[in-house]
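Below sits a lone chain in structure tokens, taken as the form predicted on its own.
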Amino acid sequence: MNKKILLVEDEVSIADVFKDQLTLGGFDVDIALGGAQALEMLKAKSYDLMLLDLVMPEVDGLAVLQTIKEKPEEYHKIPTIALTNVTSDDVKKEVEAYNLKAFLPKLSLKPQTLIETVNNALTK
């Protein structure tokens, strides 16, 4: 069986491009587009993982992992990957918090490094 990817991302676009690529890497991914949308997608499905944007208007990512973190209750823990374009140190260091398993820059990144990332955190 396929393992599930929330994959969340603002831009329809980009959220196309890397469902296609997982997709054919083997995985079932659902697009939630935008924090609010995740938030209701985790309650109501279980997921292996979640590839998340950092930087949406209204709900951030970093709003949707403080939401997972303070309300265990509602949301199941789900290894995380920061798909970004945000490569600060400041950020990096404000999500290691959360465990994450990946900070992957969405810019350069290349489908075979997103395979391998996802596969690699689903394995550990």
The other form holds:
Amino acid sequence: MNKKILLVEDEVSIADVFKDQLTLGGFDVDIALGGAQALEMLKAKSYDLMLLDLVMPEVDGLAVLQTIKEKPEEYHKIPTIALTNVTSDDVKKEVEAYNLKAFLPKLSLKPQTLIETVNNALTK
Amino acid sequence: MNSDSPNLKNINTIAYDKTLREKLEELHNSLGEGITDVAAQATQFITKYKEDAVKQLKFMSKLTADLSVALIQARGDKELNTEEQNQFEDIKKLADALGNLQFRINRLIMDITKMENLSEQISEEGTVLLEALIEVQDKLRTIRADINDLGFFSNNPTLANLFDKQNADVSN
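Pass me the form predicted in complex with its partner chain as well; I've looked at the form predicted on its own already.
Let's see the whole complex now, leading with the same chain.
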């Protein structure tokens, strides 16, 4: 049975690119087009891993991580990989406090690296 | 007031307390002209600021997304030669800078939204306070009027005259 991944990305064009890559890698992928939608989907369905964009309007990636941490009665812990153009060390430090499995730069990411990182995160 | 004058504060220490009355009036004015105005101005300023920031963020998001997709697809899984790698790094630097800026602007917008909510709350709570204040002032006026209506002062023209004067002073 394929592992289920929740891909949280507010830009449809980017979400589609990564969904294609992950599907080719053998994963079932659902897309959430924002933080609020991601939180709803996490409540409704169980996922093996979340790929999370950090910059999104209203509820951004950090807010999603904060909500999951602050409401353990509503959300299960889920292995998460940040997928973002943000490279600032300050932001990375802030995000790493949530024990992310990896921090992937969207632009320099090769499909093979994406699949390998996801597989590693799932087996850790 | 001479030493023979009745001390109306003895009749009701609250309703006839001049300092208390003045403070209530002061609070009334500051709520009407000050606090609610400040909250309204803050909301106006915040809304305008947020609109500008959101506009910029949307523009940048679109630009970064287009750039990201173009770059991801152009690169694919292939090995780049030195020239391509240098070009890729140049564009990536630009996209990184955009990404970092986007994150900060986005966080700023989220903070502004929180401020907006806070400002609305101040405005709402100011209105609730003003309504409560008006009610208290009205009740105190009624109490003073009720005491006046007892009419025992009217049996004494000197006291009645004195009372009318004092009553006029407290009627606001």
